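One chain comes next, on its own, written out as structure tokens in the form predicted alone.
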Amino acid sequence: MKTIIANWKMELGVRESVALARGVLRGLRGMQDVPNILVAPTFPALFEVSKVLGRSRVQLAAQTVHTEEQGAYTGSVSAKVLKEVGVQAVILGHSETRAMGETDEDVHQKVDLALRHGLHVIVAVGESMATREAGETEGFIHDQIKTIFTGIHPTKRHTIYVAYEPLWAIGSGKVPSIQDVSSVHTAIKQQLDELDILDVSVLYGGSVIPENAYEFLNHSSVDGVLVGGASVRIKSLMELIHLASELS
């Protein structure tokens, strides 16, 4: 079964996000094949996207949480209070988040907090362009699975996805090509097999839209597709869950 993972970020607000929500919810009746789906509104509206949601198929993520319990951090969330608004998973690792000084010692961190609370995890990792055009994708991309997984024990409750977001292709419209994914989403199963971290999703994200999101979809590599921009717009998120649907 294939993922689609939505990321609505901060472009919608609380009722834009239900509003969006109940549209999913109508899109997939009468589907026979329903993918793995997985949205992800702004903190304000996860609560009332939780009580659209419901016994759906549909999960509810959050797009970030703290390091830490509990504790004077003015403006952060924790895992346990993602936990009471009905959160399921949560985004970690991110590039817009990394870029506000979040590291992988943080997202290592994280990723331990949320399994604890029960939640799954989404861990996001991607090369730089110059990381890229230095021929050291590969190499960069194990040492931020080593230092985020290591010490790192799921159980069989825990779901784990890591998504692969080179950060030259975010919001750039650039893909790389099928090939240079399934070679990064290859490696980064046989690392997470040899630490012990097992049935991880691998999904693709960077500039992820339905004109592209077939040769990605369709190859046996990917299981899914984290989408940012194409994920707001019911059109284009349904004709992604469809296309997910038939590659099933």
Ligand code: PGA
The other form holds:
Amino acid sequence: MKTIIANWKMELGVRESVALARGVLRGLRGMQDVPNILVAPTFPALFEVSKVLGRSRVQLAAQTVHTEEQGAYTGSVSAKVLKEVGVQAVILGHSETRAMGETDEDVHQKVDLALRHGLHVIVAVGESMATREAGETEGFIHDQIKTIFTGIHPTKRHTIYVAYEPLWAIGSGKVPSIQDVSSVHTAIKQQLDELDILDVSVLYGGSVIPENAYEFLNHSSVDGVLVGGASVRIKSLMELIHLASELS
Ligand code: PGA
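Go ahead and give the structure of the form predicted in complex with the ligand, now that the form predicted alone is out.
First the chain shown before, then all remaining chains and molecules of the complex.
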């Protein structure tokens, strides 16, 4: 089954997030082969969206979490509170949170903490254009995966998603070739296998739109897509969901 993760970033308010979540549930009615779908609204919308999703097949994800369990961390949200409001998964290591100072070591700590609190994790990795042009993409991602996942021991209850998101592809309209995506995905899977982290879903993210999604979703090395811009409008989001459903 293919996965669609909708990262709504800071694009939608509470009412808009609720309306979009309702729209997705409506769109799924009568659909056979519903793909694995996760939506990630902004923090203040999580609780309301969680009530809308209820026990539906759509899962709720947060966009980040703090490294510590609890304490004097103004402006932060803990894994425990995310669980309390019905969150099932969390995006970690997104380039936009990394740009605010999140390191691979932080992501490692967050993965460990999130798993201990029973959250699934969606870990984003990816190289800059300079790294790509220097021919160092695979080495760079190898180092990211090593720092983040060494010493992590998920159980069967946890789902681990790794989203390969080249920094230069996010929000830019540019995408790598499917050959490049496929070779990075294969390397990620092999490395995680060696770290004894099995059954990982490896997704592609960065400028995915209905017009280019087929190529990614149709490839055996791509377990799904993480979508930003095209996931905040019901029409394009449902087109992506339908595509994933046909290819599941
Ligand atoms: P984009 O964002 O689809 O708008 O490029 C992807 C992401 O940030 O995960």
